[in-house]
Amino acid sequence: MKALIETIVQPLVDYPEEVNVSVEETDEKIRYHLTVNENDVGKVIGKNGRIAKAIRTVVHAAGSDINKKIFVDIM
């Protein structure tokens, strides 16, 4: 699941290089944390959350198959 958000984003930033995805794993959930460059924040959220929003989209139905609920926290 790192890998593909590390894929979704780094085509979308002006600095791919710094982009960085950690995981946060308990029983009940998995927090991923994605940080980029303060420059490339807005290109990550989009207008009005869209590009985020479609972010967890594509995460939560690639891990639709796990019992777990799945966040992904954008810094």
Second form
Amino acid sequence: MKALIETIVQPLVDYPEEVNVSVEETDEKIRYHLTVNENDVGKVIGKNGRIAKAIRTVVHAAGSDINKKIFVDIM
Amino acid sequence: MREITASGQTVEEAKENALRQLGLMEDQVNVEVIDEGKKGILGVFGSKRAYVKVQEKVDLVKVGEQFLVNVTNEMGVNVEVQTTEGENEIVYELVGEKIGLLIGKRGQTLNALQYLTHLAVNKIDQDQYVTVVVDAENYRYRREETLSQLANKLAYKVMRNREAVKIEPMPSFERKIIHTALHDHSDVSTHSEGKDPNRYVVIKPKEE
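Having seen the form predicted on its own, the form predicted in complex with its partner chain:
So here's everything in the complex, that chain up top.
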């Protein structure tokens, strides 16, 4: 799943090598923490959070067979 | 993206040299003339060579294809991407198993994939802009039929109750289907309210 987030985000930013995803997992939830170069923040959030929402939608679809709540935090 | 600078007696010759070195055809590159060169007297004295910068054009179609293949693979779905190219438009059709997962509830996953692919493709080259459509199992067409029917059903309700109706938020290309379906309606009018991604269509009775 970490790789999925990287695969989505890297082509959208100017500094793909600075895309980093860390994971925090508990019994009920998995929290992915995405960080990018500060100049790329807008490129992963988008106007009114449109890009962030699209990333979350794809991640949730991919994780639909996991019985945990999935969160994707940005920055 | 490969890029080289080449020279020759003339611009034409410099360009040919560059293409030979890159092993590409003229329609696969962008050419920028750096120096037109000078012929000189008798083609010898005071002559200056011509210089061109030749850059390989990125194939936007391939960029989108690769993006969709990579992302769906990471989602754990095996699909084939079939591409149709139109004028300033690329349509990607996802074919394979677990298509339902890729479409999602009311197409929200398909719409997210389409939006992200659009961003990845249009980021490459500021000089080329293309519309990206991602489709699967003819979903776009089926959705259009559903939305047109919904629009007409709601228009009837609005007429009967003389009361405006709000439809759930939709992306712009879906709102357009509603607007188009009721464009020539004699008793109701449509407009959108709110901000993307929560912008929605309102159908209201036409004022007498």
